[in-house]
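Next comes just one chain, in structure tokens: the form predicted on its own.
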Amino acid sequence: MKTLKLLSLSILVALAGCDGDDGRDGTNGADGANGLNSLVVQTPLAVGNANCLNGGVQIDSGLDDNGNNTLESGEVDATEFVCSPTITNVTGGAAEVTSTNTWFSQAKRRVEIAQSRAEAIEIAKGQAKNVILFVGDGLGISTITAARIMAGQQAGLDGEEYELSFDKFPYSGFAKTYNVDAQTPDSAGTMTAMMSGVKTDVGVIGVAEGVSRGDCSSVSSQELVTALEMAEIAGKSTGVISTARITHATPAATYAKSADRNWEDVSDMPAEAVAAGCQDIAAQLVNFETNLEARFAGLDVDGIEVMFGGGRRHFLPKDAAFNTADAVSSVEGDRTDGRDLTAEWQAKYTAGQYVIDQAGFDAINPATTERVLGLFNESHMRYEANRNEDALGEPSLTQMTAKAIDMLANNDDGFFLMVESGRIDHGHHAGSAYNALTDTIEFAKAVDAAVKATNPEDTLIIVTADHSHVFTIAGYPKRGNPILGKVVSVGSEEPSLAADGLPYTTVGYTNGRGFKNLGNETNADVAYGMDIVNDRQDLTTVSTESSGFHQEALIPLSSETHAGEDVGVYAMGPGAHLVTGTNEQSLIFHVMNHAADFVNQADSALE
């Protein structure tokens, strides 16, 4: 307390002396030590951050205690968050980069179109006057993808963004392809399922699973009724087209009943089956009208109007005198019963036209021709890639499809048409991606021709496959890399090398005949006359994009095999909205029946 009183007294004395002169400045003191720098760090936060669910910025501040000009975690004195607002639309602002992106806008438009379709769906049962079923034999998902890229690259694009005709269809789903007795199917069982709505065993045509393959006596009571037969009974026109033999499994399943798919003519059948009264498949095609009428009392139909395909050998006697001008074999016909089924057909249908070549096909007037049987090759028709090598010329699948529709459309009650691209399957079996893909591209063109020739309000078009193949698209090639080329990775101009130091191709096969380097050859079947090669090859100087290159295969087999995964189903027209999800392959018949009301119309015709 005494000290405080003395201090107060000195202050009073100082204040009392204010009227005197100012004293001199004292000397400057020494500089103090530098203080610490203050640092601020801003860190962007991604959408989903716990503190900013819509993203934002984290702001950390503090003193640079160790003077390294970096705000370390232990130096952070304060943290604040500036969060982005919730995005409620995709226009402008933070979402502009997204909403103006081409991929985003294209997909958004697809959703809008799908919504408008859903709103427009009405009860479509029976609204389809016409039904067209396209079957790409062996057209698995990987084949569609590769063909899409190839077609796009042929058009000068990168390829991946391209769309095949049926890629644009509004509805799609998947079909499970297994046969009743087989995990990996064949065409006979799968096509029977699509045509009749009943899945069955491998290797049998138009009959239920109660049949024993190869046993003629087991066919009785197992015969199924197909969509083509119901359309015929209902008074519609009918047609079957295939680039394979018209007696091959897929087309045969539209009209025949057989305990074995290989009974294409009488020479293929065991004697006891012939003696028991079973008919070969070629005979069943020519006798279709008679056989169908025999199954239903009082039925009167007029038979199939359009039949285009290969397989003349199964219709002609085994006699060189019956050879046609473009026969490849010294004796073209296979039949050992002496029957000329082409002559029998012409005698039965005197107003019909039998044609064997391009000139005959071109001469068909669809407006006036009542019916036609076109058998354009001794065996399968040629691949699209070597079609121009046929001695007398063969029509393309697109040409056959367009002409068939023009003919069948003459019936005011409508039509059913099945179109198969059979040689996609054969290209794969031979190990030639080039042939399989070029035939797939032609198949897509045929679908496009059908779309343009029909009215989507009265025509259901379904595009699908009977099964897939062990065909893969693999490696990590960059965008736009040739689909038949060697893998070249993103950012590189040189082929990537496998662990064995060798380049490898994007597409390949799990099994089959393996590598072939046949240059410009366009007939994949040439490979069957060569050795199987399944060891790794040095492709450094090989043009893998050439038509004659056959891809490497892992497992050596005499023929590349089918695969067991699901296949795609694409649809447009009345009832197409029923194609969705993953279903048994037999669903396809029921979609067609719902759209065209086949069963009820056939029942009415039989009353």
Second form
Amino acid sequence: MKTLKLLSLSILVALAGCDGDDGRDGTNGADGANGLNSLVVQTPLAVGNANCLNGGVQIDSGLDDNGNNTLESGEVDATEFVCSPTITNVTGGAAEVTSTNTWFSQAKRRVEIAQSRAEAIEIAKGQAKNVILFVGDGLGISTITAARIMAGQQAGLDGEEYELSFDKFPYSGFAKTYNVDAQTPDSAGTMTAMMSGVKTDVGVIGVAEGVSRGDCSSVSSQELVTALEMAEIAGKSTGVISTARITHATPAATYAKSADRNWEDVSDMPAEAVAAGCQDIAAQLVNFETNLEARFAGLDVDGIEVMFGGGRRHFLPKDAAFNTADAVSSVEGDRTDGRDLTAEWQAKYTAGQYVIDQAGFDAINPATTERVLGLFNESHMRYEANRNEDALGEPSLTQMTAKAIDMLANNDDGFFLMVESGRIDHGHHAGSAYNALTDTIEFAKAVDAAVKATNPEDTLIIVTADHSHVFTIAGYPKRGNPILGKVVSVGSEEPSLAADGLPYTTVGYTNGRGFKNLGNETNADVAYGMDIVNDRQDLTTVSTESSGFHQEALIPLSSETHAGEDVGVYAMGPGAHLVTGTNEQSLIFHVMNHAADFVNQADSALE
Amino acid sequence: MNIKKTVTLCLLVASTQLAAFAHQQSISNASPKRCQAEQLIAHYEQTFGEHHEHANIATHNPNHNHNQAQQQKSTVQQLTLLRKGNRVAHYNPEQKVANIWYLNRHKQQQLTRVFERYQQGIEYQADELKAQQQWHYVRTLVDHALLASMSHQKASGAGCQRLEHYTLATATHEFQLQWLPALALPQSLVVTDKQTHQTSRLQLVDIEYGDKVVEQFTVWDALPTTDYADVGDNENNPFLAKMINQGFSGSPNAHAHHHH
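Just the form predicted on its own so far, so send over the form predicted in complex with the partner chain.
Zooming out: every chain and molecule, the one shown earlier first.
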């Protein structure tokens, strides 16, 4: 504690003489005793002091009896307190510096907005006419953060402060992603949980955990009802979009029931499963209306209106005669039962449009088109980064989302739409942060398009992921350091060196194929034809920000893996306030159900 | 020498990094009897790490261990090339692995790798960027740039029997090519590393024509395939889980206990 010592001065006063003659000086008197110094000590008091609750100063005074120039407790003759006034507002001095700080004011404004939102929450069920579920496959938190920085840096900012479209959503929480039988999940089990409200096993589609993977006979009585099916029953329009194959696990979990996610067409199924009557996933998509009506007596629905994605191979016979002009393989189709499901769909829906390329997509008039089946690639659609290399052209996720909403909005009863960015997952599996992040940025643009195309008062939009990846943002790079660059520390212009004397990148993978330096290559999958590399590389002269750079990985695996931590859930619109805290992934269905009252509406339709 | 890596290099890129001395050998039954260049099966023998006898003369080099060089054994592998129009396969009989390429109308080149021991295939993303250059190597086993840079020395025979001799000497390697222009295939390609005197040799052994090509492609086409992009999502499939954890090893030993 600091003390302040003040020394007083002794003053001798000489008396003045009379007006008469001065007499002789008398004898000097004896010296008087030495005087005493008076000392004052000021002691600051902290807030909460018993004498000064708001803090202040304690002033002790007294004579320095022992002459040691220190006011000791026994020498204190008087104590006074000067207390600070009670703080009634944040103004002035240091407080003003805080309150005028940008970070402070931005966060304060966020709280005010949140408060006003909380007061305006509509808690009644069924307030959402429309529900859109966005799923970034493999879109873990670290991927969102890195994509946000990349998008910001592409916009000329430092990047960290940037906000992706769904960063601006008012409500968010976490979803625990594990499958019933797996600590680290896959898309099939997680998407089933989101779509049906029931967590299930890894690798199975639209069926509960009582199923045995790969056993057709175990599907019976385990079939779940999804949000898309309930929306269909309730008379809403429905749509499914994916940049992966439309028969891939995530989109399939909206409409199919399958004991194995890989039963995408009949050639993928064991003969006994086919004989037992199980349908492949592609056939279930084309027969969705018929199959749903068969499950509920008296039901009459009109089927899915919008289907955009890849995966043509699962709809065409294994016969080169059925190849499209966009075929990549010598024989495009995989089906061994001779069925052309695209033709079957067109025969069933004569007013529908079947399209396979950008021109066909562009020709769709959303105001007049009743339904559409768009299969834009033989297998998965392209990464956003190399989409322009497709021979016949593919629409972007944003374009597909916008057109789907325009079509689905024609139904006054509303719609349900699921949009998956399926290749974020593939970029990570291939060990390419560039492809994963550029697809994430496109995903965020698609979300933004949905926000702009809908009314927040009647449309619930949820953005989430099925699972994460072993993708990390590490080291201590300075603010604004290129997210794909090497770590450059605060105050430095040169890359930091690791214990081995080599520079290292900010983003990296715990496992996978590891380092590749493919220059301006924009297709991550090219790395699959190359050797796995897991030893440290000298990146001194390597452009790690180039599209063809694949990050180093610690554990050598042929394909980088999913991760098991929670994923984010972001929501806006009616019912969005229910997305909060840490929950099982199955909660997402129940939030959608609360918002749109799917179960009750479907029950009413079935009565 | 890492044999596995060398094989991969030879199969997927070009042989320009390998070392060999010229090997003048004429195999009569390998000569083309008909010009069916678009539908054939060509059997090759590849020799890696071979030391030419002249190499051992270089004893003035203090770093050269004469005894070690003599003891170093060469590795011989078989390579079968199947060609049917715009489909070409390179098959390794020991590993029972086939790389099957297809060049589509848009000049995109797709690779499917078939693992016969597992009765499964892996499809790789179509690659259109380097297709034109790569396709020449895939189809002919000789890199286009290498062939274009070689000097024509002499020719013998005519028509389908025509055999052209090419050579090239760079600062580090010597190349000797016996080329069958009617088939667009090498009868032999020998590459010698000037420093190590090691050679790599590609030698045509036999050529077959007829329906066997179609039959073989049909067998491979019947096998189930998986996109490599999907491998990471299939940890429950034993074959694909093995792919995830260990990748593909071309070594026969790696698969010795996993015959299906």
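What we label the rigid core is the largest C-alpha set whose atoms superpose within 1.5 Å from one form to the other. Remember, it's a predicted structure, so these values are computed and weren't measured experimentally. Positions refer to the first chain, counted from 1.
Once the cores line up, the CA of residue 60 ends up 2 angstroms or more apart between these two forms.
Put the two forms on the same core and the Cα of residue 554 is off by less than 2 Å between these two forms.
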